[in-house]
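The chain below stands alone and is given as structure tokens, in the form predicted in complex with the ligand.
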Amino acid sequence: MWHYTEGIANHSPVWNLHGIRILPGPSSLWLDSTGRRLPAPLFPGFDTLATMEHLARGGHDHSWFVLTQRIIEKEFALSGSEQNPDLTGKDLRLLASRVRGGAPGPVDRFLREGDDFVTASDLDTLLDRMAALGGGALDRRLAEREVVARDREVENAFTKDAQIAAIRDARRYRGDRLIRVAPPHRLQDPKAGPLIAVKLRLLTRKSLGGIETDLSGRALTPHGEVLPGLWAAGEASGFGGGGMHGYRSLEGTFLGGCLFSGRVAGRAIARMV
């Protein structure tokens, strides 16, 4: 399976356990369950496997994204149809809304109405919730440390901070810095604020494997004997990133594969018949 390390409850679950992943802009501060600091480059979008390996091995199921509501306004984006209103009903005046400020309708609900998210005026009040929410996990004095630690490096001009430098680098890029990259600030600035806190839960939503198949799409027995008249294409036998662009699957390419080995296997069947 592929997951995800940025999940959060779907406040309006389509399923049971429905979760949401956030496609997170590469400001948010991550924190793990006890409030430390992920290790560079383990950054939001950067490497989802890494950072899974990394969390994993905290023993813990979830971490902690801090940030403020003007990074949410311009970073946070979710994925799946239903919160993508905008993609998904190819509307353009909504789409167009993006580059105004405010935070997107459906990322708004979910600051609003979504179980992992906390909001505060001040720090202490943030770590307060984060603690609340978090089942005993988090190290208040460790957490506070990282914030403030991280707020000494934005106002370095030469700082080595690596995430710092990545959303500095990130902002010459001028299609970022309209729509998905906030100027980098200060957490605890009041006039970038409130303080939020999500806590972010492990998520499972693609396959990588299932069926093994030859590179035609037949079906093999597990001794690697083809199977008499069974196909199989897309992500149930692996192509969904897994099979065609290796274990580290870049974001984005499963459906490429799906289709692709979908037309494989369509092809050979055809000569068959």
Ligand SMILES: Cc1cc2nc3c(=O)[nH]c(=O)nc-3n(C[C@H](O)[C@H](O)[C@H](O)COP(=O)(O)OP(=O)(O)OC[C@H]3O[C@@H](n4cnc5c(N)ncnc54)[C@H](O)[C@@H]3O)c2cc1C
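Everything numeric here is computed off the predicted structure, so don't read it as measured data. Superpose the two forms; the largest set of C-alphas matching within 1.5 Å is the rigid core. Residue numbers count along the first chain shown, from 1. Compared with the form predicted alone:
The two forms, fitted on the rigid core, differ between the two forms by 2 Å or more at the CA of L215. A movement of the C-alpha atom of L17 falling short of 2 angstroms is seen between the two forms when the two forms are aligned on their rigid core.
Given the form predicted in complex with the ligand above, I would also like to look at the protein as it appears in the form predicted alone.
For this one, just the chain is written down, with no partner chains and no other molecules.
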């Protein structure tokens, strides 16, 4: 099964407990359910598996992004074809709207209608609304200290804060600077507001694999014996194409594994005939 840590409830669910995944940029402050900042390098968009393991040890079913309107406009995207009509519809005019001001349409609708989003013009009000939505798990004083500390570090040109350094490094790439990563700023900067908090849940989105194979791509039975006449390749044979990139493989690396496992299986079949 393939799990994500940035799940939100769909405002228009197609099925029961229908979740949508946020594809975040690096700038949101990530807090656990109690309001404690996640340790480095568990930042938005970094190591999903390690983040999931860390959150699961906390004993609660949610965590938080704390961000600003400026961040959500530039750094939030949503996974799924229905959440990206410009791409799925090949609409160039709609695609061009991504570089203009304002949040993308699907993101803005979640901000207005989603049950997991709260906004406020000041931190006290935001924390009150987070506490109400979080079922009493949030320590307001702890969360406030984390926001204040983060704002202090973003104003320090020599900060050793790993997340601030990662944001600044990401913006060295022109593409990220233009359309993906917001300029570093204080979360409590009124010019960047309003403040936004997003309640995140663990999301199981899909499964990969299921057919165990040997090194020739031959399918194996539950007892490890070869199943005659059946081979498997690509994502059917394991995570990212036979699992050859390991348990923490990145999504962008799957094509090579799929092609390679297909070649291995094809050559094995050719030898058989």
